[in-house]
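Below, in structure tokens: the form predicted alone, a single chain.
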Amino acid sequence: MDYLADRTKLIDASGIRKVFALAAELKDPVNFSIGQPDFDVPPAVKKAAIKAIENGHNHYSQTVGTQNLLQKIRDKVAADYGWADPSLLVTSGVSGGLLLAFMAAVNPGDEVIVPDPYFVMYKHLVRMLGGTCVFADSYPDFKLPVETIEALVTKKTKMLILNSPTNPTGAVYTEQEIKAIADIARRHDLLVISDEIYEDFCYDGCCASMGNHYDGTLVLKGYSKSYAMTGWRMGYAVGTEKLKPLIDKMIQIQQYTFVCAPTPFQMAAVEAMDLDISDYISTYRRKRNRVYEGIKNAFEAVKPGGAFYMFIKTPDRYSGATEFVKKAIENNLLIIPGNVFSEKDTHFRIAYTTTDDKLDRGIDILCRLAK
């Protein structure tokens, strides 16, 4: 008998985790493959945690997420888009929002339109759900594909996700390509799901959100990636009251799957929202400079605006990003194909999440590959 359910053949395992266990069997591989910062939780932060669970702070939370931590974000929402009564939820990670809502959201047959190159998690758990992923192409320069999205729009759209700044191409969304989509969204009345993880590693201005210019905005943040808190799995998802029903209904899945998000993680939280993370972006965009100015005259790229990652094209003399990849880890470098973000193999994606020296060493490596 197979025990599996067809749901499980729709999947494969994650192209980012087969690179991270690579890892395990190289000695000293330079690790451009895994999206999480290099630094460590900061140590306000890690007191803050051993003081919530030293108190003892260590049971079920409410399902919504605690009282203090609830209100830090109220707070915060209030100044970035205004709304006073906003609909909030207290996740298991952005990832864990995100399952949360396509399992409010989706039903079969529902399409849901993602720009592409995507992060991985979107397509998988859409079809998961019986759902079909409608793909935007972005390429060359990954910019959001206005025109694109409003023709794709069907009488089967139900929902479109933007991930700004992105993952895998640190684009940034600019206010007027938001504005464009929040119109098209508006005249066919389409759930947006805005995935704002990498909201605060943005290199060359503010980044736009399309929680200030459209009330069916579903927005997804949290604290992995801005406070390298990754295996503390911390997020939350918030809406205006036009959401609430969507938003009650992840609340109550919640119940029944994650139950609730970290309780001694969610006393962290607080702390975490009053620290000043500048140092750290600043140190980012020194990293996303060196890694540009590096492969710049080797490779076509686009300089991203955010997030850590960069995503450039395979060079010709190669069959593809799998084949160019292959050759990279055999010299020891670990990076990702295009083709596990995208509908493409043309590209491959890297985290400069490492240090200077590991970062030099693959620029080597990529830069002689390219020869």
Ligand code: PMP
Contents of the next structure:
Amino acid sequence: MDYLADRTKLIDASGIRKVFALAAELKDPVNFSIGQPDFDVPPAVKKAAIKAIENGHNHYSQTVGTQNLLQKIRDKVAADYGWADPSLLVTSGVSGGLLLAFMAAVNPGDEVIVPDPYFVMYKHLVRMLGGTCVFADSYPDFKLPVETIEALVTKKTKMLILNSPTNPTGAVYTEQEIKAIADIARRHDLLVISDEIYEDFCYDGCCASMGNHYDGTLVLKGYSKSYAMTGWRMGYAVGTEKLKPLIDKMIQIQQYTFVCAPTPFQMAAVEAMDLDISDYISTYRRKRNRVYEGIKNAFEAVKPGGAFYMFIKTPDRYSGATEFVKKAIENNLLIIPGNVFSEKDTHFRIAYTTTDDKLDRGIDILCRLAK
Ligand code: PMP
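Other form of same protein, the form predicted in complex with the named molecule, not the form predicted alone:
In what comes next, the whole complex appears, and the chain from above leads the way.
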């Protein structure tokens, strides 16, 4: 008997995990494949988590989150969006928020528009729920493809997913682009999910948010990247009054799935939100510049404005990104082929989340392979 549900046949092993498996076999590789910061959780935040555990905050919290953290988030949301009484819940990472939102919103047959390249999780989660991802090509500059998106809207379109700064391209959408999409969403009454997990990693000015332009936006934010706490599984989902029914359903689904986000880390997140992380961000801005300057003459690449990724065109003499990535791995450099994040296989992703020394070694290997 086949114990597997049909929906499992709609997904494949993550291409990133396949590269991780290869990484385990290499000796001291240059690893440009990891989508998490190379700094550790700031000491004050670690202390807050340890204190919370020692003081017995080890049980379930309320499903929506602890009161202290909810208040802290409300303050930030009031400052960022001017929303006095938002609907809100604390989630187990942005991944948790995405799953709850999709479970609450996607019906079989619904179409979900996603700019391509995209963060891997969207496609697979939407598919498992019976929805269809409709991809809006954003090559070659990875700007928000406003006209393409408009042309893709049909009667079946339910939702649009935006992610800025973007994984895997590092693109940061402009206020103007976001406003144009807000107009389209308003006209067609679409739900917009705005994944802003990289909001702090914005190198050339502020990061515009869809939340400021369209009240049908579910904003997802996280702690994983900003505070290097990817293993702590912390995030939140927030929206205006208009999204209250959706967020109430997400809270209900959380009761039957995650129950709550980890309680001691909710306590630590309150501490984290008071921290100044500008030094970390400056370090990553320098790394962005270092890598871009290092490869720009050897590759076709767009200078990214945020996150910690670059999405680079594979040199023409390779058959595609998969062949190029194979060559890179033979040379002890781990990168991810573009088809993990895209319907195309013309580019590869690097994450510059490593030491400057490793960055220089990686740049050398890439430039050698491009020649
Ligand atoms: N969204 C994007 C765009 C991401 O890159 C990631 C992590 N790679 C996530 C969501 C999930 O992050 P987490 O669940 O750790 O908050």
